[in-house]
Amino acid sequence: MIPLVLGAVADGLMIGLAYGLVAAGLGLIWGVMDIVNFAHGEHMLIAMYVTLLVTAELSVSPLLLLPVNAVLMFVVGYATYVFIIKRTMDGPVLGQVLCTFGLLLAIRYGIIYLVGPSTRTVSDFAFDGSTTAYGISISYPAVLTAVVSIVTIVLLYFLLERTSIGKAIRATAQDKQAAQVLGIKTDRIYAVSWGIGLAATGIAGTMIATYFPIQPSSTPGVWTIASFAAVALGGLGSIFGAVIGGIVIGLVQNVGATFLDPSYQQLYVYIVLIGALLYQREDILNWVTDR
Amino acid sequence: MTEKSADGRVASRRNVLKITGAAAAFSLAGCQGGGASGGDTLTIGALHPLSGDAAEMGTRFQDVVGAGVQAVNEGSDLSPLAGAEGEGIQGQDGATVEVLWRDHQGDSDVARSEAESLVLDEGADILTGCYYSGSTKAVSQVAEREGVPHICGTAIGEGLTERGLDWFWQVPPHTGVKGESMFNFASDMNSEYDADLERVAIIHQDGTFGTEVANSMVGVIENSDEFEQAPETISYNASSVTSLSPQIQTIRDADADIIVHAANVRDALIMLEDMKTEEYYPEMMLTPGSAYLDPSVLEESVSEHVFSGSDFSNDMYDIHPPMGDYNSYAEENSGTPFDGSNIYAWGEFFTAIAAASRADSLDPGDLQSSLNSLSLDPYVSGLPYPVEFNDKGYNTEAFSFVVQADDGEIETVWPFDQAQDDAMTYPVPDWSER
């Protein structure tokens, strides 16, 4: 029984940290700009395919691609804001929603056009495989992903809490006009926020590609849905809330499926999510009203 | 009355009328050409997933069917394949065939509207498709309403021909037949190899396909004295699943000998990877759908030794030489060889050609009569078994053999008399021994 509990918790934690890292990027953009990036999973897909193709063609370890994908996705995020999102900022919210939805389609079908729609996996990862300890089976790529998630989240924390750019991001998120009065170039902060958010997503995509099958149509949805749930659960607009939300979702999924009927794995998550939203209703309403 | 356009050109009433008249003439000409099935062209409306999860499968359908169209229109030496007697469909005075492809995206509503467009706007004589049972049901309702034959060669839901339809015919073995084949194989393994297989775990994605497969398998097991189900049927949502470890744990705890998994491609890979992580493998992994036969799954080492119910194997050409000829032709002319899924589309297309060739005309009623009385020997429809429909439209001659994945290919292992001597690996080695 104890190995069963430990196994479910370990699996839940590991997948939850992966959810958390994916959700952190979404949460940052959502929190700073009040924009929901519906193309979040598709942005992650870009990093996944870079990982897939470069490792296949050049036999490079996915770990070496972490900084490459982080920088690449920062640039993608920055450019996305400057060339696309910025132009919708003064318009209705619906325009921004449709814009990110358009991005979703453009990236998804662009990838299908370039590399085809087949399901693919990263092969020959040096850390591939698994081990069993104390009756718990652990996948090395999952552990590595969890470690990378923790490191990235800690770095994000220091970036936001201890650097001037982080303070500017937080100030802009709290009150854009006040930040402008203080001399913060909020437009640039928005662009940087998109960059940082997608850089985190790029890191997540690189690691997740090492142990999940990648398919342009179905893969993004899985992670976008989990991210939305994590952000909603952890508190709208909070990076660390999103991480906690991700972990809770991973735990509920795995522990629920292990000890209850596994057929209703997703149901357990959404029961917890709905319960949390009902419990937090006042806070959320205040949060919305404050904006 | 004139209006000046932005670039300075003048649009007079006369010009407007000219353009309108020309457009009307064009559209009328289009209606006439597309709506008539005048005997010189058989128009097949093919509805398959060309985007989404099964997009690549749909693309492979297009490839081999494209080769099939070429074989019919240009003539081939692929005897006894339908339409191979000369250029065009000989039974219709050499009529050519065209296939209009539509992407239903795995969405039943899209499938329905595309089917309506094919019939009403394009004048399709026959509809084919749709791989997914849900989309197939939606399209067959349109076919029934409009009185157009719908030949289904790619969906294997057991209930598809149980709806009292007059315009629907299902060519491949449905899930019940597949289940019987698979459990006959398991039974033969018990008697011939002392395999001691008894407890069966059923796990499936919770869409229409997975649920129908699970129900069929439960039915087969309930009618069997030899097998019992353990644990209860397990389902999961294929579009959101990221781990199947808890489900695998449940199956391990139930001490199942056989796992029957109805999956899509992505979750098939997740299942195998998680089984490897959990260092668990049952005595037999037995799968009814085509996901485990998809090239992207077969190229992964984790798929090694999985058993599947199939109409195709890479070594079938020794037992069924015409299938080898067909495969060579398809690969040469489309670049895509047969596999565990596109062979269904090939059979679907040539069943339509055979029916059209034997019909008095391409009028819907004549095509319907032809399909109802169709009796094709093996290979005529492009498949290794005969085609003969019962009064519900189900091909009573459809048959599924069992194959096993071996080094990226699939080999026939059952019926034993159709298998190569060294084809089967059993018992399946543990993960650590692979």
Second form
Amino acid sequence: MIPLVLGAVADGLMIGLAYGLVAAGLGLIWGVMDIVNFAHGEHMLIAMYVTLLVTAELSVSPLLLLPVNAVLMFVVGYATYVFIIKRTMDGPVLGQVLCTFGLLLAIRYGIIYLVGPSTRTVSDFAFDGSTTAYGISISYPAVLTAVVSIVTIVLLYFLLERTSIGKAIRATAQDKQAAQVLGIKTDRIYAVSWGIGLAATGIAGTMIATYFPIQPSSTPGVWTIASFAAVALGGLGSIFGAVIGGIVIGLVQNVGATFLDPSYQQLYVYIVLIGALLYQREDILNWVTDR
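Got the form predicted in complex with the partner chain; could you also share the form predicted on its own?
What comes next is one chain alone, with no partners or other molecules.
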């Protein structure tokens, strides 16, 4: 029984850190611009398929694709704001919701049109395999993904806390008009926030592709819902809050699958999401209003 519990907790922590990184990107965009990116999982899907296809065709290690996908997704995020989202900023919230939902459909079905709807996995990864310690099976790709997630989260934190662009992002999130008076170009900050948020998602997608099945219809939804739940738990704009929320989601999902029914994994996430929305404490955890 003890190895079973420890195994569920270890798996929950590792996938939870990946959820946390994806949620941090979602929470950054949401917290700075007050826009929910419903296409967040689909954006991650782009990085996953780049990893899958380049690895298969060119035998390039997914680890070497980390900076490539980070830059690629930064450009995708920046361009998404400049060419699409910016045009909805002065309109009703419903327009922004429909805009990101349209992006969801365009990316998802665009990928299905290009590569097909079948489920695929990265088959050639140097760190494939697992080991067993104290009766617990530990997947090497999952451990590596957790390590990369921690490093990226720390870098993201220092970027927002210790750099001039991070301070400008926080200032814009707190009060757009005051930031403009201080000379901050808020449109540029919005574009950079989209870029950073999707770059974090690109790094997560690269690593997750090494051990998580990739299916264009179902994979994005799984990660988008988990990210929403993590952000709802941790608070908008709180990097570490999103990470803690992601870990909670991972633990609930894996412990529930181990001791209840694995076919209801997504149901456990929905229950946490509903609970978080009912009892969220955004005013306490949100650094946008705290500072």
